[in-house]
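Heads up, the chain below is alone and in the form predicted alone; it's given as structure tokens.
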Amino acid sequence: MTSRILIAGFGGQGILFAGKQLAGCAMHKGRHVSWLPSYGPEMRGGSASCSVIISDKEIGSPIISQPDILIAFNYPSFLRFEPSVSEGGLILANSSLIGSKSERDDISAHYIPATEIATAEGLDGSVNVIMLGYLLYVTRLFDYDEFIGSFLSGIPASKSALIEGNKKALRLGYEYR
């Protein structure tokens, strides 16, 4: 099986963290990883989007065309790549920063506030990690404690002040319906 997943936002949003998070669970695991990410110049608030391929096969190419899920940050980026989420894809936005939902019919989307839900938890900065939560309960990808395991074991010492307003995070994204 192989998962085409393209994370979009603005610089700053925690983009190519979260996925160098799903790229490196996946490591664990003995899968076939891709991580790509593409960013503008701005150091802060430009465009930012990762591709993460996961794959029990090789992966001939990063380059995703038709991602198959779609974790959109905020409206500029749910407009520019919804439209070439693959048939029977899904989508998961931040709700808090897109206003409108997907019009198409032949894909799942999901929408989670999770800009408010980090704000009212006293988490700023942690939308990227309340996604990959929500990710983790939609899509079944992982387990949420191997997840979990692999996610905290790759937060360097220098960060380890953020381990716990992460596994909050983490697990109001994966209990948020």
The other form holds:
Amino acid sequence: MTSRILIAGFGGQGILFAGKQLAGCAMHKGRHVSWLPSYGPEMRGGSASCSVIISDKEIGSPIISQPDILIAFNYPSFLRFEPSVSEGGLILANSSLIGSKSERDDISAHYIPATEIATAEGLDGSVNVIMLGYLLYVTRLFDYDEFIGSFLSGIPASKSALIEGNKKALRLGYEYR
Amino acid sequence: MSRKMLMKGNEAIAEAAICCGCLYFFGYPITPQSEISEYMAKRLPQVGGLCLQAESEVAAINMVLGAAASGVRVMTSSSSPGVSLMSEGISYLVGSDLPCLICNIQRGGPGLGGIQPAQQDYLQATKAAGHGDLHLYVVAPASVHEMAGLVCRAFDVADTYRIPALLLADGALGQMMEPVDFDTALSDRRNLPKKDWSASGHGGRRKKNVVNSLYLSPDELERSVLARQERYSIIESSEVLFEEADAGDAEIIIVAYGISARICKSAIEAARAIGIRVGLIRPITLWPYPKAALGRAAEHARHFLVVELNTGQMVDDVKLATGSRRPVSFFGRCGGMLPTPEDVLAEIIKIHDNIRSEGVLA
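The form predicted in complex with the partner chain is what I want next, because the block you gave corresponds to the form predicted alone; please supply it.
Everything in the complex follows now, all chains and molecules, and the chain you saw is the first one.
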């Protein structure tokens, strides 16, 4: 079983961080994993993406041309990557910034107004964690408690003030219907 | 208890170097390798080492020369244009018989080129890293875990034979994160000779050591070059590393290293699923080159396909190693473009169809 996950959005939305949390949890579970960021003259507000592959066997190419799961944080990423999602694949879209819906009938698409939820809850920087919570709900990629354990273990003591906000954001995404 | 960590290739290089006793780093930042110096700047002062950002790559490699001459483990890292700047110093290091590690996290070239992954420095690394008759011990990892292990190996080989080692990777491997287990990656250590040649100060207790690459007497210079060639011969017979995957029954052998080999492995899996017998020989050391393994494969394979992120720099090495007994073709992208496994698969199918139609004609 191999999951090829492409996460894309604006620089500053925590795209690379979100990917790292998925890769980290998969590693703790003993799965093979690779995380490949887009890099370049990137900046806040520019485009950012990362490719995460989680597999039961050794990973060949870390580059994803046809994702099984696309997590689109903004409209340009949705436009660019929606056509590349593999048949039977899945799209999670941040509907606060993505006005249109996928017209493909060979994939399933799910929408969550993550930016609006984050703003309403005073969690402006946590759109990425809300999206991760929603991913866990939709895909059951990881058990919720298992994921939060791995996620929190990566937060250093110096940033323990961030724990509560992140837990809340993950829960909001997980419980969104 | 293993120490499995999720790390970028660049960070794994730096951590592995520190774990195997490299306490001195001199470098100049350049994408896509800057995490190496960033990591060193943070960690080396914590372990009593020194990380110094030089004013240029030229200065950095000469600082490496000075530190190596004093007998310490030392390294630098850069990316393609920066390594070109270092070539004079690299030649001086070879001429002075000094061990060190140089990392080239390649980007697209020539010139300032781009910042995306490439393998366009293969010929520079393996044939002409500097002027004079010289070789570096060149290792090409294909995963983050292997990067850590090859750092250790490269340092040990450099110390054993008193030559500089070069770790040749690319922007994708440098930037990507994978689990790395330092306990297993760094478990293969060897006993190293004492550096009794170093210019490290001795309080007048022995004749002074001189570290130098200038020989004004031609016969003396020739002797030093030939003595080094003898060490190169030993390295060629005992320090070759390569990986073979699915090669035993293969009609088509792909020869690829580093990130290209990863892409090819995915393509090979897909090709095997449709019944094409294709395998991989992955050189892990680019110098010395795994000539014997390729020569053996030429006994049974019908075709060799070289896949690189350049325009075919390794093709001649494959032709030499196989004695041109089989056709050798090339597929690649360059300038920072990466082929997909599907691109490589299409190339495999094309070759397979050609072999079949030749069979019909014969």
